[in-house]
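In structure tokens, one chain follows: the form predicted on its own.
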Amino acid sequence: MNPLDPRFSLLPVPDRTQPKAAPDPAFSGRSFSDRLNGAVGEVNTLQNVADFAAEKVMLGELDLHEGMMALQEADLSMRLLVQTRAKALEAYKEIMHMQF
């Protein structure tokens, strides 16, 4: 996505221009639940942005390339979330079958 394109500024994209400091997982202070909720919220935001971009493409207010990039980003984030869920469920099942 080209942030310099004035038409793209209409999309509600989260600000990613600020460099993030590398978080230290041991001292970050966020629980797994908070992280999971944040990830689900971010995927939801990307899905909404992709829907909005698709509407803008259909109206001719956004390039097809920019719309496809928004859709691809939303698709990849959803696939990652689904894979994370599958791994978490697999780990849960393994723990439930452990003999103590």
Contents of the next structure:
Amino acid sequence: MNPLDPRFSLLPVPDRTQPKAAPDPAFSGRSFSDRLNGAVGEVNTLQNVADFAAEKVMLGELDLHEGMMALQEADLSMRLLVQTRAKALEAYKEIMHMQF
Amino acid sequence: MGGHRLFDATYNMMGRGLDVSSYRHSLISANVANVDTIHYKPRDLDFNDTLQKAMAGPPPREMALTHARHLDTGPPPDPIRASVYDNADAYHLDSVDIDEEMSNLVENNMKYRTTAEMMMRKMTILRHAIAEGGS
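We have the form predicted on its own; now please give the form predicted in complex with the partner chain.
Then the entire complex follows, led off by the chain already shown.
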């Protein structure tokens, strides 16, 4: 996510502007739970950013579109997380019902 | 309002903001209605100032105290305070500037609708999470 406004730097937004290094074969196997934890953390940050932006829009310190963009990002990231969780659970159940 | 974990501080702030906007709308409406009233002093409030005053202090009491042994959960909600301003035009008899009132009316209306829209979107996220993606 691009920081919408310099004032957002008050919040710990993960810096994803730097290009990712080439996948190191020694570390390419990041565990699923690490990835999931990171994703949940990012979604949480986006929710906090959206709340912060909404308050600033109410006080007239940010423009409306910035607040709406932050809310939309929070909404979509939450939807993606919920769907990912549903898919993961579905896969888990399928494996559970496998006959060996 | 306060005391719910499900509805966070931003939600409370939005609710108070809608209160303030709604109250400001009634003030502006009164000003417009009295555009021809002689010696009428138009009243208005500063949105940010009033909102910050409404947000400061302990959350208002949610239940009435009707018995001496009831637990006191906080003070009753403050009435919204409006600051009276006097912008009487020296060259006209009327003291209400209709252009300014209409401009304030539109601005306030937009603020109300914006806040309501943002609140709705926030609640949509919450509803989606509760329904596990169902709605």
